[in-house]
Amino acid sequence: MGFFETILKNRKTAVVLGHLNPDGDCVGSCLAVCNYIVDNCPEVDVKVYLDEPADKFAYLRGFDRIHTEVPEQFSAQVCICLDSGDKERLGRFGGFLESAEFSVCVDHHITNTGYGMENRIQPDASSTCEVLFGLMEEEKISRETAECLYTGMVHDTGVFQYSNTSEKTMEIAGKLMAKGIPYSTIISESFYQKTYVQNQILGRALLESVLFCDGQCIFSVIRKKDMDFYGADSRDMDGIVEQLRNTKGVECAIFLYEKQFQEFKVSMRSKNRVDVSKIASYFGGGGHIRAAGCTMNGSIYDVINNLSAHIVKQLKEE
């Protein structure tokens, strides 16, 4: 029996939870396990619970049957939390974790902190849809979960070229090419394309990109009001920072996107030398060693400095 099979045995309500403003993984994941609930443990009512995901997600089953608002009640005997480093990262729907009479975390970021009462952490995979992988039974893997595991594994590796690419990753992938799953459009419109909004904040941002640090390190900002200006929100500011991490001789990315006044949500991108899963934590934040993120308040030029000071001191140590 599988491991889901087993922690549903004799019960008969789950809910599936992700982290705030959803990535490729997230979503991916969510779904992958509640597609592979409602295929093999048909007497569970699972239910998924998400902030809003974004459209280009839509081709993915059960995607019209994420819930975005609070419920009334938190009710389910199983909470599965999938790809978020801590239980503040569930957000508005974390009573579901507090109610539940059992709790699971699948999730592979290196600063996760074990919140489930039972964790099926993997820093080394590739993404939370490679750990799933793992455990679910490969023959009742269908092929609408498939392309929910292949979605979240393409998104968190950057189409399979980040250093969190693996043999193991690469195994998987093509398992699940082989159940049949459309990869080339997958990748090509859930990760490649982007919206006519989408194009003119990346352009916004690399055209008032600052270099620092002897050109080791570079920076962007989105303020609120140029979000308001274009119309955009936090789901168009999807590889921005990968982006910025592409410039030549830039050894270190750092985004910021205002979400309030002087509140800027940090995205923070490494290629070879600086461990920004680190950084991200010192303030508050989590993720890997060479993608994590934050929360900060202040000035871009107190954010900037603050952050700064840390990418320096790692780079001095070497």
Contents of the next structure:
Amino acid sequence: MGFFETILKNRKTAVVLGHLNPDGDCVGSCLAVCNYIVDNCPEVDVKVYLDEPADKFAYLRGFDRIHTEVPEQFSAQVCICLDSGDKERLGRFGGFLESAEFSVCVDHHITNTGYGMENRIQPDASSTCEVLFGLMEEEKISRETAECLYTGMVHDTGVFQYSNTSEKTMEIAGKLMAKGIPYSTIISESFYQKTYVQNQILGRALLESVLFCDGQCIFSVIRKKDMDFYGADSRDMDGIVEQLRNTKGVECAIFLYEKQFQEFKVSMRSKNRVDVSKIASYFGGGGHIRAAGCTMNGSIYDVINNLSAHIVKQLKEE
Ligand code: 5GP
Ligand code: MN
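Beyond the form predicted alone, can we have the form predicted together with guanosine-5'-monophosphate (5GP)?
Let us now look at the entire complex, which starts with that chain.
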């Protein structure tokens, strides 16, 4: 029996949770598990709770049944936490984890401490979706579930480009393609396509970016008033830090956006040398060696100064 079939045996209710500001791997993994359960464990009532996900993922089956409001009561027998490095990242839905009789955590963040009763954490996997593929029975994966898994893998690997992409990643992607998914459309419409506003914000961030540390580092920031001006929110910030990292000669990129006065969401990316997960963890966040994030308070100047001190230290210690 597969992993999910086993944990759901003799149980009637389950919830699936992801992390704050859900990205492609988070939405993909939550809907993959939900679809897999609907298809293969029909006696289980399964619900997905997430922060408002981006519309670009609306093609995934189950997207329209994602709950975004906190329920009056946190009651489910099984709580399945996906792609979330720590409990706090479950945000306002964390109550399900506390009240469930059984919980599991499936993730690929190196900083994950294993807060479920059962944990499947593989830091060398490209994505939570890749870990999930190994927990599902291949012949029971429907085309719709395959679309969810493929979406998560595409997003966390930057279309199979980043260093987290392995031979195994490509093998799994191939098996998912064999399920008949529209892989080109998934890549072009959920990963590369941007709305007009998203392009404007990206342009603005690039235009105002600043190189420092002899061109080895770059940062940019989008302020709250600019987000309001363009009518953009956190879901429109996907891909900006990757484009900053793409600058020739840059090892480490930092992108900030202002959540509220003097509170910034920080995204960091590196190419080959800087361990950004260490820096993000130091400031209360987490992530992966080449992609990590946290939230920091203070002026832009303070935030950049604090982060760059750690980056410079790592670059010097080599
Ligand atoms: P992003 O920069 O795209 O928001 O996140 C990069 C990676 O770091 C993702 O894997 C994400 O889950 C993780 N991450 C981002 N922000 C936080 C945070 O505040 N806490 C933790 N634990 N992980 C984060
Ligand atoms: Mn992920």
